[in-house]
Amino acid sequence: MRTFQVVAGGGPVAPATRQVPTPSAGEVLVRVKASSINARDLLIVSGRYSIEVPPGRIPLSDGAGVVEAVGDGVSRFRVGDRVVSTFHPTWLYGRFPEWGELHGTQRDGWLTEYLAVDEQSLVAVPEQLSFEEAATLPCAALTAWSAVSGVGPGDALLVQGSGGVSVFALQFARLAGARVLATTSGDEKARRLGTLGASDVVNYVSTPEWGARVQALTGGGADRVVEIGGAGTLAQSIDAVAHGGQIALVGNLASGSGMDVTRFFRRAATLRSISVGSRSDFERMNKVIGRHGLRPVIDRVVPFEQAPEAFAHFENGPRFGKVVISH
């Protein structure tokens, strides 16, 4: 089978050829037809993530496609039901119990055309979508879900920029019925959010000083702010936070020097870290997805023999929602 995976030293993944792996008993042997690509998967390939990733991982967390064989015991899946993974494969119900084996680091991940896993690590593909469509949601949509969780009518919710996570918290949060507001950097994303649902969007290159005027914006400041960027943007979220509101914290990608604690133990809110979410959170989402016909938001789908052509457009954009792989 054909696949790629990560090289010495961090730079575009390689092509390479392996043989079809046999399931074992309890796993399903999976037929991937799409994929997608995270921040996550960027670090892993460049050699910049916080963990050492071996040579030759087939990388990506997130995959959908087509269950072509089953091993002894399994119970959950047949030959020819759609899946897609989750992203963390042990990770069922309950509490978050700690950040286990997951895919494209301790395990080979999704870029490959078959991949053999545990039948308890996958869930069924919302009937409406695409294979494409379904590969988005392991980590950016479940991650969206978490962090918007009990927003509803009469709370605001802040985003940050156009990326995966931050369109699909649009999207779960005015299904709630919520006020959505954005940061962008140009006048084509703030048109596009804005047909999204968001009611203001606030350019960040223009206005730096973004956070007061989410509080202007708001008249009090956002309940909820999803916050992607971490150290670089926290004290503009902070000053955009509503006094007993809350950050979710679910990336760290813009480089700064953090937070100053008194600003933020002022605004006597909370600061919260997701960490994606359970296979029972993936289908408590996947039910509301399919209940409103939601479709998830996909910048480009780019063929796999073009994988790292994917990967080069996914960090030099510009993009809009999800970068997709399509097998």
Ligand SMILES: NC(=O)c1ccc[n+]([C@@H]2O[C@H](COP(=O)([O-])OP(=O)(O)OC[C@H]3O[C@@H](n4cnc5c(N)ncnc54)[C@H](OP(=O)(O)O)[C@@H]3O)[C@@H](O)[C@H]2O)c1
Second form
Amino acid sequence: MRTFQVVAGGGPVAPATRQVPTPSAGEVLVRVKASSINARDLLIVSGRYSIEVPPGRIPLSDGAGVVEAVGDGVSRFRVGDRVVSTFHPTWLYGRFPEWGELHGTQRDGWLTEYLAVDEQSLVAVPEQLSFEEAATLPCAALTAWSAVSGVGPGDALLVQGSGGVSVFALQFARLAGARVLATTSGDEKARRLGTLGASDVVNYVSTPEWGARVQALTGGGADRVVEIGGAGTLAQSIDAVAHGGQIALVGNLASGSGMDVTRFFRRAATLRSISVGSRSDFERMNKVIGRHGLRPVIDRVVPFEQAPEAFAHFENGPRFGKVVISH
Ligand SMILES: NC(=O)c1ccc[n+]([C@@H]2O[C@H](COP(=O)([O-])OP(=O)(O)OC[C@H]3O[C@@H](n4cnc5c(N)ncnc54)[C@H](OP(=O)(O)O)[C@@H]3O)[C@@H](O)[C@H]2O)c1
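Since the one above is the form predicted on its own, can you give the form predicted together with the ligand too?
Whole complex next, starting from this chain.
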């Protein structure tokens, strides 16, 4: 089978061939139909991730496909079922457990034609979604779902930028009846965020003090901020959040000095860190996606053979939403 793998020292993923795996007891063999790229995957393949990833590792945490064969004792899926991966393969439900092994780092990932995985680590693809759409869900969508949880009508939520997590967060918050404000760096992206339901979009380049702008627009601040910038945006998020509101800490895309603890105290806000979500969270999210007919926003679908170009486009853009690889 054809795969791509991480190269020593980081760089474009390299093509390789491997044997099609045989599923062990409790495993299913998935014929992968689509995969998608997240910010973490880019760090991994470029050698910039926080833990060392061995050369030869197959990257990508997110993939969707068809069950091709099942090992002994498999009961959740049958041959022909449409399945999608989970980011935390061993976090099935409840509170976040110890970090387990993840695809793309300690285990081979989904940038391959076939992968044998524990049946417990998969969920069914929502009926109305294509494989390409389903492959966007395991990391970005579920993270957004977790970051938005508890938000409802009357709440104001702020998303940062137009990347994978933020666009899903906008979509889920609108479904929940909340008002959504967004920051972005370009006019065309601002227009598209508005089309998806953002009531107000602030350009964070021309308005570096966007926290005050969000305060003014909302008359008291955002009840929830989905924080994807981290150290570089947290100070503005603290300005933007309402008294008693919550900052859902998701990412660290923007470098900077972090937070002013005194200002944070004054807000009496909560800072909650997110780590994607559990399998049962994923299943609940998929029910809502199915019920409301939500469609993931895909920037571009790139053929499998052009996986290195997909990473280059993910890194250099311009893009809006998810980059998907069709296998
Ligand atoms: N904790 C978790 O469970 C979890 C899960 C998934 C992802 N993450 C992390 O969350 C972050 C976002 O992930 P992603 O997959 O959505 O990334 P992504 O698709 O690469 O997001 C890129 C977008 O982020 C926006 N952005 C970058 N710097 C910004 C800034 N200073 N202010 C506002 N927007 C900014 C830009 O939007 P514009 O082009 O519109 O300006 C850019 O297009 C990453 O750090 C990722 O590692 C964490």
